[in-house]
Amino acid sequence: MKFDNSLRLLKQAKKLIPSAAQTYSKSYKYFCEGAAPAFLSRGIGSHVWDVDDNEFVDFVLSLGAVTVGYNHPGVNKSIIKQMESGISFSLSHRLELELAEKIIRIIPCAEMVRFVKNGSDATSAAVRLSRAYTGREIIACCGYHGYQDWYIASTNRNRGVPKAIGKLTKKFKYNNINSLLTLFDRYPQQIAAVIMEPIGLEPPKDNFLQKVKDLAHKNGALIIFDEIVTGFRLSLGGAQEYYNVTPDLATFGKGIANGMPLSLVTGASDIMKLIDEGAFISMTFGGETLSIASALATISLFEQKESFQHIWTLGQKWIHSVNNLIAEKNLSSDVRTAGLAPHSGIVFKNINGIDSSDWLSLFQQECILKGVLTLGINNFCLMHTENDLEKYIEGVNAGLTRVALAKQQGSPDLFLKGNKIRPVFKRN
């Protein structure tokens, strides 16, 4: 493959745009610069084309925002129909009510809804509501929750955030209830909420989610599920429906509108009503109708029983095939699959004392050369086909074959044609 146009545009973009992209995880730093596309031009179904007209089966899907597929006729029709009537208005639009009613019907914790735009908007709104409701300030968190000050202050990407804010966010470990218990013991009557991704790359063990909820409530704190990733991926009602644990508040985004910008915070009405009582959560484009029309069309597709079954089936086949390839190439001590089928991935260890990102770089490079776009963690959509999956398995086979050879010869550097990936965060 040639990436001449991508590289030309990338050179220009580096001068004008930080990281040459609006999202860290969509930037050239997350791909093998020089041996991967840097700019895409169009998408249809589960396939995308870059500016050099290379075609890829896409398993990144705008970081999970595309859940149905690119250019789905039904979703597009809904957007176009609404566009003919208007986009943003001076008063609320009936579609806001229609979507709110649907969300309340399908999400277990939902009694009232506030629409916003990004995952960071939604999680920050949930945190503000929890502080307003409890009168407390400290937040216990587990997972990634966006770029707003309250969370990012707790990371090493916290430049520009007042240190005082960082003191109000405390982290605990997933599947380790004692790490959360320690926080409640250390900060009695001070923790407003526990916010967490209900599942990352590892499933909850030993009834962990229910234990977190019980511990939070015992100590007077709320429980918030950040379902920006898990929503409309595991089941219609999200991870809370799948695991049968209902939080006080929850946030949804990404795939709710098949790539259109929409997210939400929802939960118990006595908490949500605080938006009318001084917990200020408001934005001009929260009720923008094209995204809401897209969400209604997207959710209607996911209400069909076969939709989630399709995603689960593809994910399970991927995991089974990749586990066989890992064993076949004697890489079981170095590589593993992780996550539930709809959001599964491949995880590399530090091999030969070399950082795991270097090995992922080589794997990704070989997949891309086979026409598969991947970050290592999968997002499946309704328009992925069995042929797409077979192509992906071919890419995985090529990637693991090269990794095994590089391990034998001592370093992935011997086979890298592009730069190594440089992720902003490493997620375990």
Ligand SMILES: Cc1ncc(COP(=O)(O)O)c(C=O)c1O
Second form
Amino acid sequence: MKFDNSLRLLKQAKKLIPSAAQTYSKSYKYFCEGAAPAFLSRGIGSHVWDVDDNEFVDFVLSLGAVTVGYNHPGVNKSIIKQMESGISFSLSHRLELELAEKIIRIIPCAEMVRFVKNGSDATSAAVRLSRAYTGREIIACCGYHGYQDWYIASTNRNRGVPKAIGKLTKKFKYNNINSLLTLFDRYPQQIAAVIMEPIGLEPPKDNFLQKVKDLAHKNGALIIFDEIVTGFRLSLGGAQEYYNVTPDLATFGKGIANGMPLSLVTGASDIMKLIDEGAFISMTFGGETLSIASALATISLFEQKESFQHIWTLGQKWIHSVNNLIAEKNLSSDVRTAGLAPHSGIVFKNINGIDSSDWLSLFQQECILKGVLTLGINNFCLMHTENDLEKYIEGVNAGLTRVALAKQQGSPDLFLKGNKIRPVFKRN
Ligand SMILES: Cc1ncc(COP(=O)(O)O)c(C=O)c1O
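Having seen the form predicted on its own, can you show the form predicted in complex with the ligand?
Full complex below, order starting with the chain above.
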């Protein structure tokens, strides 16, 4: 497999675009530079082609934004139909109302909804609303919530963020209710909201989500579910529907419009209506109609019962096959599968004292050689087929075979043909 065109464009892009990408995790830092594509040119269904015309089955899917598949005829038709009568308007468009009605029907906590563009817009809006509603300032968070000051202040990528803002965001640990209890003890009557990803790769244990909700309410704080990843992935109503725990506010993004830029903040109307009472949330493109048309078409497809069945079945088969391969190659103490079927993944430990990212790099390199694009965390779409899954398993087989050999011989470096993956930060 050759990546000459990718590498030529990458060299040029590095001079013009920081990270040579608009999203860190779509950049060469996440795909072994030199042994992986850096630029894609087109996609059909679950397959993409890079600028060297290499074909891949895509299990990254624009970091989970493409939930139906690339270039889906039905979704395309809705977008094109709308495009023929205009994109952004000077007043509201009736499609905004149509989508609002649909969202309120399908998401348990939704009584009112506001459309924005990125996940970061939605989480920041929810945080602002919680502060306006409670008159408090501190936010307790758990997960990744985007690039805005309030959240990124709490990470080590916080250059340019005033220190005062960082003091208002406190982290707690997933599946550790005591870590949240400690925050409420330390900051009595000061926490406006607890915002969390309801599930990452680890499922909630011991009724964790309900316990967080109860603890937040007992202390006069709101609970916000950041469903940017989980929305339209576990079930149409998100993790809140799947786990039957309804938050006060929720944010959805990524997968709701099959790759078109749309996200939303939704929740109880007594909180949401503060947008009309001084909690300012507004943007020029919030009501842009192509994304809204795409969301309506996407939701219609996911309303069909077999859609979620398809995603769950693919994930279950993947977990089963990969667990077998891990056992077969005697890697059970080094590698594991994690997550619920629709959002599962492969997790490497540090092996031989060598960082897990180095092993993931080798795994990814071998998958790419087999025509499989992966970051180790699975995103499935409606257009993935059984053949795609088989191809993925072949890639995993090749990747784990190489990892086992490299472990035996001492280091993944012996087999790496490109640069290692260098994540901007590891999620916690
Ligand atoms: C859980 C979660 N929240 C918020 C965001 C931020 O979304 P965006 O990158 O669209 O601003 C992300 C992005 O990956 C996310 O995974």
